[in-house]
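Next comes just one chain, in C-alpha cells: the form predicted alone.
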Amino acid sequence: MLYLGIIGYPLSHSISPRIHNAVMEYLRIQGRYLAFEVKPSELKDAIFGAKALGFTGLNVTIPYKEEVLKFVKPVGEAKLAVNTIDLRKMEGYNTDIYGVEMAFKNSKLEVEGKIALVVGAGGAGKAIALALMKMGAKVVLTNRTESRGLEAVRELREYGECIFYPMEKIGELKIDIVANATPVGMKGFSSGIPVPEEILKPGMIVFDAVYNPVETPLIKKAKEIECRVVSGLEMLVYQAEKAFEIWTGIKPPVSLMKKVALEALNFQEK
C-alpha cells in the first residue's frame, strides 16, 4: 500500500486528497492520501509519525513550508521552502516553483522583462517569487510584516534580481504583474483582496495562488478591469503532479488530475 498526506493548519480548503486518490485509482495503485490537520506544537511528532508508520510523503501546506525545514533536508532550491516531503529520505522538495512556472507556461503570457509584484513573504511567496526570476521577471515583493520580507528578499537574492517594498507604499510602483502568495480571498480566510483595487490596471497580469474558490475576488475584480488572468489552480495540479511523479517515479495524467480539481471546487461551491 502506497501511503501518502498532506499537513497544514486548517486545511478545509484542501482538495489534494481528491486529486491523488483519483490518480492512484486510475493508476490501480494501491493507496491512499489523507488529510492531516496538524497543530503546530505537534508538527515534528506528525512527520515522523507519519514516517514510522510507513507513509511514503507528504504534502505541506500553511503554514509549515518553511516551519519543516527544521526536520528535512531540503533538496536544491528547497532550502527556501518545503512543499513536499519524501519520508524515506527525510528530504524535503518545491514543486510550487514547478508549479508556477507551468501555470504561467500555459497561459502563454510573456513574463520576461517585466516587473511583477508579490504580495507574500511566506513559503507560497518566495516560491512565487523564485518561478517568476526564473522566467526573467524583475521581482519586487511585500508583505506586511517588513522584517519577514526583508529575510525572504535576501534568500531570494541568490537566484537573482529582487528588492522589497513597504506594502503602504505599493501604490507608488509601476508595474506588470501582480501575484497574491497570500491566503487573503481563499475559503475559510480573510475575504477580500490582497492589494488596494487600484493598482490593477486592464492588460496587467494577474495570479493567483488561492485555488478555493477557483474564481477568488482578487481574479473576479481583475477580470472586471480586464487584466489578463492566471489562475492558483494550474499551479496546485502542477505542483501535484510533481510530487506524485518524486514519490513515485510515475508521471499522472494532468488531465485527470485538474478534471478532478474543478469537480471538487464546483461542487464545495455549491
Ligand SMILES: NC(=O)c1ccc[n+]([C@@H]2O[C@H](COP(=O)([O-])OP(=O)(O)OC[C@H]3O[C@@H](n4cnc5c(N)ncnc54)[C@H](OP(=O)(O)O)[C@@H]3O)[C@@H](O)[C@H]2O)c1
Given for the second form:
Amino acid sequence: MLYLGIIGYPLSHSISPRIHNAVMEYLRIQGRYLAFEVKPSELKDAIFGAKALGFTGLNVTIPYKEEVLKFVKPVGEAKLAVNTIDLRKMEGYNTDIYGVEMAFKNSKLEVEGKIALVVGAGGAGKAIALALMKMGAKVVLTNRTESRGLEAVRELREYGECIFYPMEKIGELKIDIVANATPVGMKGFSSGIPVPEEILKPGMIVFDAVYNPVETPLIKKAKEIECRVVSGLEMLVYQAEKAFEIWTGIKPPVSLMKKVALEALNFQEK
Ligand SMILES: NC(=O)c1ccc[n+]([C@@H]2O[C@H](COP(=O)([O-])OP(=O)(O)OC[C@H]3O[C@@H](n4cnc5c(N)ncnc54)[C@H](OP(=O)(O)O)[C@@H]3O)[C@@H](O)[C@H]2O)c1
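Requested next: the structure of the form predicted in complex with the ligand (the form predicted alone having been shown above).
Next comes the full complex, and the chain you just saw is listed first.
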C-alpha cells in the first residue's frame, strides 16, 4: 500500500486528497492520500509518526512550509520552504516553484524582463518570487510584516535580483505583474483583495496563489480591469504532479488532475 498525506493547520480547504486519490485509482496503484490537521505543538510527532507508520510522503501546507525544515533535509531550492517530504529519505522538496513556472508557461504570457510585485513572504511567496526570478522577472516583494518580508528577500537574493518594498508604498511602483501569495481572498478567510485596487491596470498580468474559489476576488477584479490572469489552480495541479513523481517515480496524468480539482472546487462552491 502507498500511504501519502498532507499536513497543515487549518486544513479544511485542501483538495489534494481528491487529486492524488484519483490519480492512484486511475493508475491502479493501491494506496490512500489522507489529510491531517496537525496542531503546531504536534508537528514533529506527526512527521516522525507518519514515517513510523510506513507513509511514503507528505505534502506540507500553510503554515508549516518553513517550520518543517527543522526535521527534513532540503533538496536544492527547498531550503527556502518545503511543500513535499519524501519520508523514506527524510528529504524536503519545493514543488511549488515548478507549479508556478508551469502555470506561467501554459499561460504563454511573457515574464522575461518584467517587474513583478509578489505580495506575501511565506512559503508560497518565496516559491512564487523564485519562480518569477528564474523566468527572468525583476521581483519586488512586499509583506504585511516587514521583518518577515526583509528576511525572505535576504534568502531570495542568493538566487538573483529581488528587493523589498513596504506595503503602504506599493502605489509608487510601476509594475507589470502582481502575484498574491497571501490567503486574502481564500474561501473562509476573507473576501477582500490583497492590494489596493488602484494599482491594477489594463494589460497587467495578475496571478493568485489562492485557488478556492477558482475565481478569487482578485482575479474577478483583474478581469474587470482587463488584466491578463493566471490561476492558482494551475500551480496546485503542477506542484501535485511533481510531488507524485518524487514519491512514485511515475509522471501522473495532469489533465485528469485538473479535471478532478475543478470538480472538487465547483462542488465546494455550491
Ligand atoms: N495554488 C497553490 O498551489 C498554492 C500553493 C501554496 C500556497 N497557496 C496559497 O497561498 C497562500 C499562502 O500560503 P503560504 O504557505 O505561503 O502561507 P504562510 O507561509 O503562512 O504565509 C502567509 C503569508 O500571507 C500573509 N498574510 C496572512 N494573512 C494576511 C492578511 N490578512 N493580510 C495580508 N497578508 C496576510 C503573511 O504575512 P505576515 O508575515 O504578515 O503574517 C505571509 O506573508 C495560502 O492561501 C495558500 O493556500 C497556494
